[in-house]
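The chain below stands alone and is given as structure tokens, in the form predicted on its own.
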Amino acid sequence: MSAWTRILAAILFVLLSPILAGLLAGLDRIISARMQSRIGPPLLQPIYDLLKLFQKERIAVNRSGHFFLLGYLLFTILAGIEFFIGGDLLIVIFALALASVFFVLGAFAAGSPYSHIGAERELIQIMASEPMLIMCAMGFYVATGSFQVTTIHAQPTPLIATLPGIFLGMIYILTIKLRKSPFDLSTSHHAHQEIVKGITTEFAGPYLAIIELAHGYETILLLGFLYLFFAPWPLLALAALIAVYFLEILADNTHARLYWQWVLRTSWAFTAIVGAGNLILLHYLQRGGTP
């Protein structure tokens, strides 16, 4: 990938991701409403909401918390840029983890007990999802011999054939990352789920818009991870992403929130079974079936 192509990819990610994420959120609301026998809002409503939040008055409950929110947005964008310019997958994962830490610190900086509880639950969600992300990078490395996104993307055959367990594990933690039931511990996008918004309780106006914007960037980045499993066949990749996102919406509307202990146990167990199991089997097959 040439330097100009990398620059173009970075610019397109920064400019288009909020729009794509807004359209996905709009479809999410419409489909969720139809599942609940409602009409639902317009497709562009999430984008309207985001623009309206940026126009609200800036009320600072704690200025240090707002600094941490900027770090959350910045490192999420940097992680996405590194991914879409074909960089190192480990750097992407570490930058994404650092962004999550900034988000948690921002919530801890507020004085609300609801915000603190939400931050603690966000840490639990990080503990539940990060092992599978690292396992995904390991799987790509074992299958391709590289952590570079360009190398992984350039494989002649879809990696879903050799990494089906890793793919299932990524779908599982995607529910955590998208903040959907039954794994929406720290906050929820649905008003009927809770009276207060957990980790985002003390943020409003432009600062809440920053959180929503960062979440949009993260959503597109995570879907990019799933795309790599089908990269040689773009149409199949698009169909798979649509199917996965629909399953996430279906799970969100048919399951109640689990206790945090269940989230941690089930995510680690699933990571160990499908993720580690897939890696062990792949390594065994690459060695020709010899121990």
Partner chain sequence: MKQKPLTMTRVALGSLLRKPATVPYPAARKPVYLATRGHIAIEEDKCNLCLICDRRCPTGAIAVDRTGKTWAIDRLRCIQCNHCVDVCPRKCLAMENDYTTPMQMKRSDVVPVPFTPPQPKPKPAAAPAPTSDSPLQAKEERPGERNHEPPDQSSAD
Contents of the next structure:
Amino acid sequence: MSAWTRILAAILFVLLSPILAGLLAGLDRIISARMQSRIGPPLLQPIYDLLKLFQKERIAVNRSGHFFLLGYLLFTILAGIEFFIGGDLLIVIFALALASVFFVLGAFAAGSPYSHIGAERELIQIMASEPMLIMCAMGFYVATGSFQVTTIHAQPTPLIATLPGIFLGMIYILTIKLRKSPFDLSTSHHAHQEIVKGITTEFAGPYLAIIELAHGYETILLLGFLYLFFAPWPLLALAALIAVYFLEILADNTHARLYWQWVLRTSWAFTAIVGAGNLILLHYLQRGGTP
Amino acid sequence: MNAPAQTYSEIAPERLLEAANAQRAAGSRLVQICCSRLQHFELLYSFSRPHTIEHLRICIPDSRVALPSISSIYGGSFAYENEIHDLYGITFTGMNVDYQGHFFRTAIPAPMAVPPVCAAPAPKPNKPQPQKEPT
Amino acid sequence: MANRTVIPFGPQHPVLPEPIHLDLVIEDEHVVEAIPSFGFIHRGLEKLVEKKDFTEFTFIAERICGICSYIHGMGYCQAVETVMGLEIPERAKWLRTMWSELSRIHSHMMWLGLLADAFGFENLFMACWRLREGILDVIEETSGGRVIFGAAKVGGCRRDVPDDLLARIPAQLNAVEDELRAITNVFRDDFSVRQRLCGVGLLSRNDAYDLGAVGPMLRASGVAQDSRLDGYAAYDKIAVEPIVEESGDCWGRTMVRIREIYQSFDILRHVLPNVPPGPVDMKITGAPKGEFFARLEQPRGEVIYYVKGNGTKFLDRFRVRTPTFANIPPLLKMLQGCQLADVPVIVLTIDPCISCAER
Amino acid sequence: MKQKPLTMTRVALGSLLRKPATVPYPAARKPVYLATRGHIAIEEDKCNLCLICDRRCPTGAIAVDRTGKTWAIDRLRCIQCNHCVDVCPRKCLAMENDYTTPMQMKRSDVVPVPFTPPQPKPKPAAAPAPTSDSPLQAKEERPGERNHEPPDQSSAD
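For comparison with the form predicted on its own, please write out the form predicted in complex with its partner chain.
The next block holds the full complex; its first chain is the one shown before.
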């Protein structure tokens, strides 16, 4: 990749992601509505929502909370840029983790008990999902010998062939990251939850818009991760991403919200079995293949 | 209608605990406690077994008379007793859960303690309470 | 983090659409104690009876609650009728029975939806409410209102239902029932639903009895109590078997209500073809003098109407003891020691209607 | 009993393929029934301003002005109980089965009534005396007459 293509990729990511994520969320809402026999909102509704949030009054519960939110947005964007310019996967994962920590700190900065419980649950969700992200990077490394996204992307054969377990694990934690049932613990797409909007309770107006924006960037970035599994065949990749997203919506519509203990237990168990199992198997296969 | 027979009997406030114990021993369920503000205060305790409902009537001349709580016998009675306390200002002694007047949030204390607009003359109470409180 | 926090829960809480305030003392995510307070929408309806003509008070009695509206109106009328010694026409009794059962089905289906919403199952919630529309349509077609029927009247019913309409209803009910099976099977079998309901909010048989639980709460703890057995309206001509579950947890209460929905369908199928011809109301003369406790079975449980008349057009005392009020002490008991995530589910399983508990 | 995962899938996918059950409200409306209690309408030609509906309305939504010759209803206060229709001696009120359009501010619908009371021939009375056309004059006064604080109209659930 030349320097210019890298800059172009970064700019495209920063500009297009919110629109793409907004359209995706709009589709998500329409399909969810249809699954519930409703007509649902217009396709562009999430984008209208975002623009409206930015126009609202700025009310601060605690100023430091907003500083942390900016950190959340900034590090999510940085992670995305690093990913889409073909940088180091480990830096992407660390920047993403840092962003989540900023988000949690932002929620802790507000005094509300709902916000606190939401933040605690968000920490638990990070604990549930982070091992899988790291395992994913390790899987790519074992399969390709590199943490560079460009190298992984340039593989001649799709990685899904060697890393199916890692792919399954990634779909699993995508549900957590997208805040879909049964994992919508810390906050949910609608307020009908025992801790209301949980981690986002105390943020309103432009600050809530920042969270939505960062969430959009994060979604695109995670879909980028999944894309890497099918990199040589873009059309198949697109089909796979659509299928995965549809399954996420279906899961959201066929599950109750579950307890955080259950989420932590099953996420660890599932990712350990499929992720670590895949890694170990791959390791032995490669050793056996090239003695 | 094969509705169960309803009986009303009037008892003195002192005999309330004793009567409630007897109901409990007979296996009755506490159905409700109702307070009415006529010229005096009238409390009705309803107990039911299959096919019978018994109502115990207690008349007290004004809300300063404290009544014993039956929550040691029927654990769920505290809700009724707190409600009557908050709406009528009658005090119950020995409640197992006492919300100290914070069960019902009312703008004015004891809003239901005013006598009815169109009150009939008070019925002749049987023994202990002569009607002596003109309001 | 074993420090105690107090979480204010309600009166404005999205998952608890009822104006009750609970101070939840929590430790980690466990509830140590729940302290209720209400009175946010105390409307003084019981006091209003002193200013309203006893026949016109029916309109207010119907509006004590928006869901079990019909039985409130009917219970009030029944209490007044008994005080006045009226025997209402046979057709009115059967129509009252029909509307009571329709109102039970629609209330239970709404409740199922709210419960699904409380544990975060939006699709199930929407499905229950979509099917409930079918029942609401029947109610609207027969009574003119969707939830406030406006059909109760001292001395009978305010409107008659044409016989051809009565003959058409069973087909509509069957259509709803067929679709409902798939939904109630989800409540019965689904893994994630069972995770959230089984073993949650246990109420033992003794506690249920001692704390004065009523309705599905009491029946789910193994006590067969159903006021319909008293035989008001036309229930003396219908065999009603109380539906009892033994488990005493949230799942048991859900099952009681689901089975009651199907029982109500059965009752309606028996009632509709048997509505006798004749007038639906009678002329009322005089005014109530005396007192009476009417006991009826609402969807939420046993409800008590106490009427004390003094021989004028204005009653001395009208008291409603709603099932929600009786279920508050068991609710507080169940909330002790539960998880924070279970609070909405447990509160929902008493099917709270705080506005009728406060009148 | 056995637990099964994903039992809702069939319902969800089925709904996805079917038409939505909701209607986009202001553009399309659900059908109403013959019996539906929608709103109160008046045939003003028949009305004789007898005030019965005004006095008997449980929420005080109807206001009849005899001097100004108007009949007015506050639609937000009206609870569609049909009582005014039942008590109207001239049968000029009716319950229509369609709903009124939602309003953006509180106002009363005022209907002018073209009623001229028959002239009381012999005595020149200042106020219209109880005639056969206005049978309400002898209505008993009630305690707490015309309770203008209506009970909560909204149906709380």
